[in-house]
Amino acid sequence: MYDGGKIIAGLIIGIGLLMSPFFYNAGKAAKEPERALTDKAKQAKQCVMDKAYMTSSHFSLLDEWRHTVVRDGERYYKRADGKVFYKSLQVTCMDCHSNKANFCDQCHNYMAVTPYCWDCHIAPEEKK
């Protein structure tokens, strides 16, 4: 094995080239987007559930709502404190979070997810 030094040098250079994007981006994580709330959402001060749950698991709530509305015909959701909400993405959610580009799309792009909400629902027009 007369070329051992060349092989080891080649491996070190190859691994260095493969790892260079990780070294280049170290410590440069993208900043979490600011959620743009409408005045109505700011006045309400609380969503259907608390902020932590809605940030991490709103998709579970919407999926549950979809199943209960379509399969069971249950159109209303009663929160633990007794407040009742109409189970509707466009009527309930988009009433407070009406700016889809600044609210929904920013976070979904940041998390690199592509929800299929707008396959069935009509995407809202941005209010000016």
Second form
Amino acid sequence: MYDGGKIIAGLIIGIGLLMSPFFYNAGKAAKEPERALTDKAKQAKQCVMDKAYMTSSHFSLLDEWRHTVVRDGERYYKRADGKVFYKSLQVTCMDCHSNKANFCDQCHNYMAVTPYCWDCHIAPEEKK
Amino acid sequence: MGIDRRAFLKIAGLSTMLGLGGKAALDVFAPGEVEASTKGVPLTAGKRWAMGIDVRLLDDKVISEATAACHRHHNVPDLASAKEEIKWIWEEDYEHSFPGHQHEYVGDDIKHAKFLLLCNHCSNPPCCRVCPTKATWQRPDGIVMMDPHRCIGCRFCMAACPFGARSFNWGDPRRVTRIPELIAKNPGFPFNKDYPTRSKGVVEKCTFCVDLLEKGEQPLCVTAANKIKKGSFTFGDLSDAESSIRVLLRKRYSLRRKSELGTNPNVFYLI
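Alternate state requested, the form predicted together with its partner chain (shown: the form predicted alone):
Below: every chain and molecule of the assembly, starting with the one above.
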């Protein structure tokens, strides 16, 4: 092999450059933001489903609500313990989570998700 | 797919309701209301909705109040442009409401009367047949419903509707909060903070106020109009021979818009 050393050195430098962002960020992974609960939510203690489900799958629940409300006209949801909720993003979810910026948005920014729902649904900030 | 989430939740929800009884919810809703709301189309199952509008009782005040009640609840902005206008319910003259009906000997009271038009919630709706995404479809209770989440803005439904009942959002309706001339026309938009607006690129129209029907209330135009002229609007169930609307249609002669087209409108104008 001609110029083997140079090629290997070049490869090492090249791979090193390629990996540099990983080395640069090593050990300082962006911390997941803390989520604040409103007083209303604190008082309610529980979400419409258990927390683990909400954290991992709230968008599936919202999709379910959207489908059943708009397409099937089923407007009420009953939690396992019997409490009934009016199935609405803007009226129900955002009533407890009226701190959208510190709750939904903060996590979405961290996760790089931008739901388009607010093109139409009115966010609580706009309420006042 | 065998059983999807939706089907699973439906079965799970229904069995909790049946098994554990809906009693716990009685403090929130009237007896039977919640139970009813688990059966597909709640409070409206087995119904066939229709509206009767008494033309003799329509005056400027009834028309403006009924329109305002609807447009304020549903966040329909005034865009100050005939081309971009969004309307769920609107005023029209006799000639344009009933083309083909008029002849030169019609009395002035009818010839110069003002009509209130809205989606006819046709029994045979051409709009639903042409929609490529099922964003508009007919519910079992006859309401021609619109799902803005599915609308791709192709406007086939607008071309299919012979009544001009559908409006397209050529731009973001929320521009009325940014453009000075429009701000003045829409103070406080969005008027109803509990109802969504729409966005650029979707079609919208009257829904017979499904959100209110599903809570056991009447459509807003009906309530608003009857506050001013009692009996000007009648809303009810065509499948019940003794309902107020059926009694009215037996008693009084009524017209429907362009009934010759065979779409079978469910808004009746009492002459």
